[in-house]
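Encoded as structure tokens, the following chain is the form predicted alone, with no partner shown.
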Amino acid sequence: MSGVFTEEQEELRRYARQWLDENAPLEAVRKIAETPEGFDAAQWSELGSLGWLGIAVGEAYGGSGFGFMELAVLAEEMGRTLYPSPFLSTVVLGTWLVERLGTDDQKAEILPAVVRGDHRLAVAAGRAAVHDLVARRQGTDWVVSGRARFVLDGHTAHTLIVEAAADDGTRLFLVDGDAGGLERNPLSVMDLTRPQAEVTATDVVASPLGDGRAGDAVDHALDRAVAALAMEQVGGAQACLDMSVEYAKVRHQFGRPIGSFQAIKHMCADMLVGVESARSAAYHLASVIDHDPEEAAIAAPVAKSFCSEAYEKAAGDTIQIHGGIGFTWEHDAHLYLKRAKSSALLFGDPRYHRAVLASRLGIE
């Protein structure tokens, strides 16, 4: 969609590509995915050093002040490479609830680390993990105790944000990760570039978010991670499309390229038409995420619904064409799949996010 990232954007974008090709080809990426923290922490600090990590959090705490769609563009070149992180969980989602909700001296301490790439984040609140938190008071403090699951980069957060029932009602508190009675073990996923960890917490000591009452914001932050998602989504697409294509020109039966034989060009097609479908749902809803929360409300059920499908029918396309070879684990089209679906299923399963849809369209 032309028109929808300005020159400095694009900029941005040409910028994000060279650099995850030369610092996080999958050769890279498959190695880093299997160290137990999932994440390169020296690439971290790097990317802190290249701004990315504050580059929507406001100037006044280091950050260079920009919206949504400059993290857009990072997550779709990201989603590219696979690239594995805690940027969706410490960059879009948690930075936003902190600035938004913190106090003063709870943003002053937490945000300029984030953005100098010194402190991570981990959310599990709403639809970010399967939690089951409760919070009371004792004494003057307030203590969390239950099990939150599927926590994203949950077991190398310096700090979790959990959502906990009280007395009261709901609550989010900032949980140090290094506090007494928290236990953190990193689950068995079957996507290994998207690390998730179960979280169990014993009378653990917590700070309120601010005030602590969360109101729409947990759920406007979460609209903003599944925009996120979805632009990751589309880059993931985009990259298994270029591989069908390039392998499609280079691979010879029979003597002549396979790309062309009719089935293999109609299967590139409709691989192209649901990238590029997926590429417009995605590019809309980054478009008025910071300034239509009506219009994003809507766009982004019908995003994360549409390039989920899109993203998991063009990696399991990618490994019909490819054949045999694209069926073995030294070849990359597999790690692709496994992102498409856990990216399907994270922050709800596109059937769900058509029932939200109806849901906020009034439609019983």
The other form holds:
Amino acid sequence: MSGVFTEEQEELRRYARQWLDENAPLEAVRKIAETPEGFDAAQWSELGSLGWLGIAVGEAYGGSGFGFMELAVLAEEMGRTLYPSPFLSTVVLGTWLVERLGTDDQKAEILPAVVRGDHRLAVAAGRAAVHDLVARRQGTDWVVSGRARFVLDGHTAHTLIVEAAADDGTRLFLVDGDAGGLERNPLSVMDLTRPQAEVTATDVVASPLGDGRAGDAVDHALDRAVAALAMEQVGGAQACLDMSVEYAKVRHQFGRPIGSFQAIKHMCADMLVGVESARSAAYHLASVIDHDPEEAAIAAPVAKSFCSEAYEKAAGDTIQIHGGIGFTWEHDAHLYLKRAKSSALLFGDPRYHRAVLASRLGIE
Amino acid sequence: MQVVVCVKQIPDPSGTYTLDPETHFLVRPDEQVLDDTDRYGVEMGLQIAQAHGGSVTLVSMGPKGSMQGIRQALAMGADRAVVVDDADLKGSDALTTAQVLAAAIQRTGFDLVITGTESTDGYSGVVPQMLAELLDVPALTYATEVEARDGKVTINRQTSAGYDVVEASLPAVVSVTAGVVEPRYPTFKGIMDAKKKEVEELTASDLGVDTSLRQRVTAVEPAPEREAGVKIEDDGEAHLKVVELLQQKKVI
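How about the form predicted together with the partner chain, since we already have the form predicted alone?
After this comes the whole thing, all chains and molecules, with the earlier chain placed first.
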């Protein structure tokens, strides 16, 4: 028990873990990751009926009206088993932006469908993607043109939320996934459990999200995404640690378990220190994000830079501890290494986030 | 329809079980989980109650501990729980267990009692039948399908060859096999709602059940080591021997 989560949140964790272990063990994760969509649509609907997708959405829109801590629990558990799904893009990023900025009509149209599992979102705004989209008026409509790359689940989302530069500043728009002039192609990614797409727009009709002005919402949405990602990283790093310690106990060499050798012991001990420190950073961020945006602005770059490095180290050392078997396609270690790598780069690498931290602290 | 589902909290099966060296009783930690096979009974009960209107009451005997297992069943959607926790019941045999459950169920009232076939920590497999006898209602056991309506319950009863269709009038006791239905996972809303549900705690004397032990475990031995398999050299006739072996095991 961490002392950070309530008893009910720990119960949620237990059932989330049970669902993931029973429905999406790593063999299933491999199969899902190899599909062109990169997620399992039937399971996504099931998550809708389990209430995972609407857990932090207001009750007016079919959600359960809870907060980020519940999302955080789910993110950590999904990170533990590398569950491939549009959770980060749709539930963490997109839903929050729509709920925060959308008009009543937009919210009523999009949110209940997201909560049911019938509608998925992708976000190309801020550091959620690399983009050079521009917007201009065409009669009474807005049209956007340009390109966005590394858009999480951009090829499978029903609606994209894009940031585009207009004459009078940056605006956020909703773009229908099937809109004319929109081309979407999945990118070849190293981490198959986290699909990304390139989106090219040529005079695509777009409707402003709310009044189109995002203010600091994109920054805050990104901090939330970073918080969810940090929770995933902790879950994944813990899985690496568990896997390594378990293996060090059963694998024998020179007539004794390899865990008795100092080189292995130290690696495991260092990994534990890394995982626990990462957990502290991630849990702290998760616990302040809903109520203390000022603290979250500091805690986010701390967590993102630290958890990224801790996870990469844990995943790398896991391969070392497993020796030859850890280097094979059949073993799961490489899945974690790839997720660790893609997570470290997503929304800005550790170096970038240390710069953000310095600037937010005013010491740059 | 008033559905009662018997559930049991057991030590987490993924952990190690320890026995008291004196009494040979299972040492039960404070944190126990819902017996996995009971998830099927709870789901079955919920489906029947939802289809025909009615409520689901959980009845459980054993140290309540942190109530984690009971709360899981409540979070799935059961309406209330009755938990009989009494130090005198420690190590009680199947008959005493059945008497306690029957008394608690009588007190609650019931149209249909659903149980698993046997608990994952005790494996006696006789409580459902005893329960039916004590409640003086029919026992329909090893159900792979259950339908309850119009004062009747019909089940498919699993047999070694397939299944028998068994029908009885309600009230009745039905024991269900794992896999009879797909148990639901509690939602977070369900977890929160479970907090507000009524859990009645009773002792054996509240129910007027005699707790004197009629059974004693005299010795416990570790399970025998797994023996080496049979090797059949293929001289062209090996398939016949394999078939014979499978027939002996009643697999085919």
